[in-house]
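Take a look at this single chain, the form predicted alone, given in structure tokens.
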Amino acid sequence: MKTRQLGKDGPQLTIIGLGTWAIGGPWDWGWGPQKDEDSIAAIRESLEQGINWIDTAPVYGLGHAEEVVARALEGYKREEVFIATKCGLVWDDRGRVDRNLHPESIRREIEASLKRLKTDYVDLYQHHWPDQKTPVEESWAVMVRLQEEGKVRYIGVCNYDVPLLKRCSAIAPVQSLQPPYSMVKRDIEKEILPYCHEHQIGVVAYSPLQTGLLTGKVSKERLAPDDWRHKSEFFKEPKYSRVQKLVEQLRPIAERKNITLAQLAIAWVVSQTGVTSAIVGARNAQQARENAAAAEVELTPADLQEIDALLADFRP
């Protein structure tokens, strides 16, 4: 599978990474029921198909996703799989989640993640969301120290804007940013993507399928009662109908290229200048195979121009 360097002097990551949000199972921001055996099969199939990195987080299933990742990686050499996880979303004994990037909290989180993942180090450690209660300088400084101590190899952030990236960079380089990015959510194109490209910050985009909508297989009616997507703006009007209309307009392009709508959406994201890799979730082995195959899709300039014309309503 094709690889790209993550940021300045970073590792080579495959242009598709495996996301594990859904495999955490039920919690306030879960995706409905999920069998661990299906999750483990999805992880192992992703690796068999050539994907070399996994993105997870402690909060996914309140620790469960990290534990499932560890189970799936039993038998693999540690250096064969690049593991990215996060900090900053913590929960209490009632499962209530809050943002906390206080240095002491980050230190507690990394130790808990290392234990759940059954590893001595994390390849990429990321702030999950900004924390308005803690100066980012303090939060970033402890990330630098964790790197110096060898507990993490690279440090990055998720969901940060340019001003926050600049504040972090004043202390130490930011290896990567993880923002949401898809055909229908293109906010980062205005400032964030150009800034990262100019300053050699890797961009690993999450939700390239817009939480499943761009597959053409997901509808509001099919969601489990406890699926967090009921709360998503993309599953409410007017965005829901607009995306459904777009999917039907994209379908002939996918059929012409003999690929799925999901593969088209993923290929579009990784075709954009400045994007290192797309993080795509998989809940079973079949989805993992389909996602991995998107890495082989070549979108020509004519394809991209045709798609761009259809995306006019979604430009930032």
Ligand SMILES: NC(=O)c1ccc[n+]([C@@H]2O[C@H](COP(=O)([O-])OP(=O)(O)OC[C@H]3O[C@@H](n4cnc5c(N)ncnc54)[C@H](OP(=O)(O)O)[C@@H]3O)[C@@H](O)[C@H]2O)c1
Second form
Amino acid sequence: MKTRQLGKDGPQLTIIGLGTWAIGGPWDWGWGPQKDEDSIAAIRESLEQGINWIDTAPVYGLGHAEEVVARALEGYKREEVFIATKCGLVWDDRGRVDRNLHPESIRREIEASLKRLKTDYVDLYQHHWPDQKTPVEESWAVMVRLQEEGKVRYIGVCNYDVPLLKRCSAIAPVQSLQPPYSMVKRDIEKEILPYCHEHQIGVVAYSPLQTGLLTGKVSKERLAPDDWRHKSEFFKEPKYSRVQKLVEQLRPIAERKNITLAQLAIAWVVSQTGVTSAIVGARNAQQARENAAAAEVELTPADLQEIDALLADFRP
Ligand SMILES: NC(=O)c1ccc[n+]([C@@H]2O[C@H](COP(=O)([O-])OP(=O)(O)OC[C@H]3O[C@@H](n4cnc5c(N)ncnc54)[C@H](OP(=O)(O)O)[C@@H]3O)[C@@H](O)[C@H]2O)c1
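Requested next: the structure of the form predicted in complex with this ligand (the form predicted alone having been shown above).
And the full complex, kicking off with our chain again.
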């Protein structure tokens, strides 16, 4: 599978990474019931198809996703798979989640992640969401310390804007940013993506399928009652119908290219200047296979122009 360098001096990551939010199973922000066997099959199939990196987080299933990742990777050599995880969303014994990037909390979190992931080091450690209560300089300084101690190889952030990226970069380089990015969520194009490109900060884009909607296979009716997507603005009007309409407009392009809508949506994200890799969620081996094959899709300048004309008419 095609690879790109992560940031200025990072490793080669495949242009598609596997996301593991949904495979965490049920919690307040879960995606409904999920069988661990299916999750393990999704992870192994992704690796089989050539994907070389996995994105996870402690909070996905309140520890469960990291444990499932560890189970799926039994039998693999540690250096074969690049593991990214995060810190900054912590939960109490009633499962209530709060933001916390205090250095002491980050230190507790890395030890817990290493234990759950059954490893001595994490490849990419990321702040998950900004924490207004802790100066980012303190939260970033401890990441540098963890890197020096060898507990993490690279350090990055998620969901940060340019001012926060600048404050971190003043202390130590930011290897990567993980922002939301899809055909229907393009906020980063104005400022964040150009900034990262200019400063050689890797961009690993999340939710490229807009949590499944851009596959054309996911509908409100299909969701389990406890699926967090019921709370998503994209599953409410007017966005929901607008995206459905766009999907129907994209369908002929996918058919002409003999690819699926999911593959078209992923290929579009990784075709954008400044994007290193797209993190795509998969809940079973079949989804994993379909999504990984998107790495082979070539969108021509004419394809991109046609898609962009449709997107120009789309009102998010
Ligand atoms: N840093 C952050 O704050 C943050 C936030 C969000 C996500 N992320 C990361 O990014 C990853 C990807 O984002 P995401 O999981 O939110 O959304 P996504 O990749 O846009 O969509 C994934 C979901 O779409 C459905 N799907 C996937 N492939 C499909 C296919 N081929 N056909 C039909 N349906 C398919 C699956 O759900 P169903 O089958 O249930 O529909 C799957 O869980 C996450 O897993 C996580 O690792 C990070």
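Predicted model only: the values in this text are computed from it and were never measured. Numbering follows the first chain given and starts at 1. Shifts are known only where both forms have a C-alpha. Take the two forms, superpose them, and find the largest set of C-alpha atoms that agree within 1.5 Å; that set is the rigid core.
Q: With the two forms aligned on the rigid core, where do runs of 3 or more residues move by 2 angstroms or more at the CA atoms between these two forms?
A: The run that moves is 313 to 316, and no other.
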